[in-house]
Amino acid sequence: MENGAAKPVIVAIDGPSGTGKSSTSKAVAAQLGLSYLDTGAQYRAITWWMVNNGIDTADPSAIAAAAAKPEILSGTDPTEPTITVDGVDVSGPIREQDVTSKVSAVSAVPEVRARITELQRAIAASAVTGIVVEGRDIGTTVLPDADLKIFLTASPEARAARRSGELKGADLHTTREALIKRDAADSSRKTSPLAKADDAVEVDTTDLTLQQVVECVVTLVEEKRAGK
């Protein structure tokens, strides 16, 4: 494939939890030779830091005051994405329940969003071949000029089934309730809510296999590249 002359392509993939965002984004980036950024991991990382440093995550002003302190570094290799906070590998700890239950509250603080958004834009701007950036507000807020915007959706039932499969031993009903609650929190926050950009392509993944979703997105990216 002659990608040498291709312009860097920036792909924004948004959507709620359990729609296959991470798996799709990583696979698409790997297949097309693009960098990859999991923005949710960055919000989890700053939340992990707050929890570990005794910051009251129920106090927005305390969160705001500490938002600039942690040094967050994201590796953008889709086959092995990494994330460190102050030099510590946090890829495991940020997925634990303690962080998951607090990430929406921390993410809603404007100072946190400003800090992380700046970080995300810098990473996207420095991606030589282009990048797939996944999150909740990429197409609307972080990278409104992205070459291609995709919004993944799926029914709450399908999403809960996927998430409880990932969270070993998780109860399906509890997982579904937690997802709906988090969607509501993320969609209603004042700063950069979870939302579909007007010019985003919506892909419903409810009845699709991961491979089908990946093929669909790869085709969209290739069409975009060809049309440049």
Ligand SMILES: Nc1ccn([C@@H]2O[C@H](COP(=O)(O)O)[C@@H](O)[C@H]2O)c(=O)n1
Contents of the next structure:
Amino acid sequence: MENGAAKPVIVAIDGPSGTGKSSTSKAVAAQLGLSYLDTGAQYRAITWWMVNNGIDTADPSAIAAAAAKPEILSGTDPTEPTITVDGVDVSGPIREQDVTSKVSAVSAVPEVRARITELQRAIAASAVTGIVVEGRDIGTTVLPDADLKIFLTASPEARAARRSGELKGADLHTTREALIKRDAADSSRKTSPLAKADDAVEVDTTDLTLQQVVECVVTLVEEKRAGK
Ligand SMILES: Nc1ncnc2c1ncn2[C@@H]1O[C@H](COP(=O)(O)OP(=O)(O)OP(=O)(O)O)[C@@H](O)[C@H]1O
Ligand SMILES: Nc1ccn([C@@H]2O[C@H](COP(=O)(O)O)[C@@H](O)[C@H]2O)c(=O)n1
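Moving on from the form predicted alone, please list the structure of the form predicted together with the ligand.
Then the entire complex follows, led off by the chain already shown.
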């Protein structure tokens, strides 16, 4: 860049549910002074709006017709990420079971994906030092030219154990089945399914601590920046 400032670095982190995308992305972004975008929160926010406005989430044409209506704003400070819909803070309600069970159906609708993808690209383009963007299709569709693409994985057992710890001891079997069901829906949709980009680095987090995963990703970003 002309003034000698470093070029913004764009990091895409994708993977199935519970592999550690949010925890890793926030920590990496905070450590490296980058912005952070949780794209799952945006799909959850539009799902919350559909439910609250009486849209039938089993009816793709009703979802498509309403997709442009809600105003979704994401705050990208990794130490305090925010999400609002029409000015309302929805960071709590979007994590509730009702939204979780409906988000895959809403996010499969092409008009929803087009709208949210446009928002995501605009946010990434305006990140001054760079950004870590996490989701399901960031490396494949949203930011195919990202400087670094990571695809996190973990066994269903490890992911269920992590989630049930988070949900204060929710039943392991039920949690595992719910994760597998959501991943299957996200991987099999026609538009921009959950997938590893050909040029993504796969990191299996099953036997790694969160700290180890963060260190691994930070090292990969630093190597990229150094042109290695
Ligand atoms: N390597 C790890 N070892 C142990 N626990 C972890 C690890 N990575 C993340 N966790 C924990 O697992 C849970 C899920 O992590 P996180 O929310 O980051 O996953 P995610 O991939 O973003 O999930 P989702 O896609 O469903 O939002 C959190 O409680 C987090 O603290
Ligand atoms: N890039 C993305 C990100 C998320 N989704 C959909 O949102 C759901 C919730 O994501 P979480 O990360 O908050 O669990 C997810 O199950 C997908 O349906 C998406 O489609 N694309």
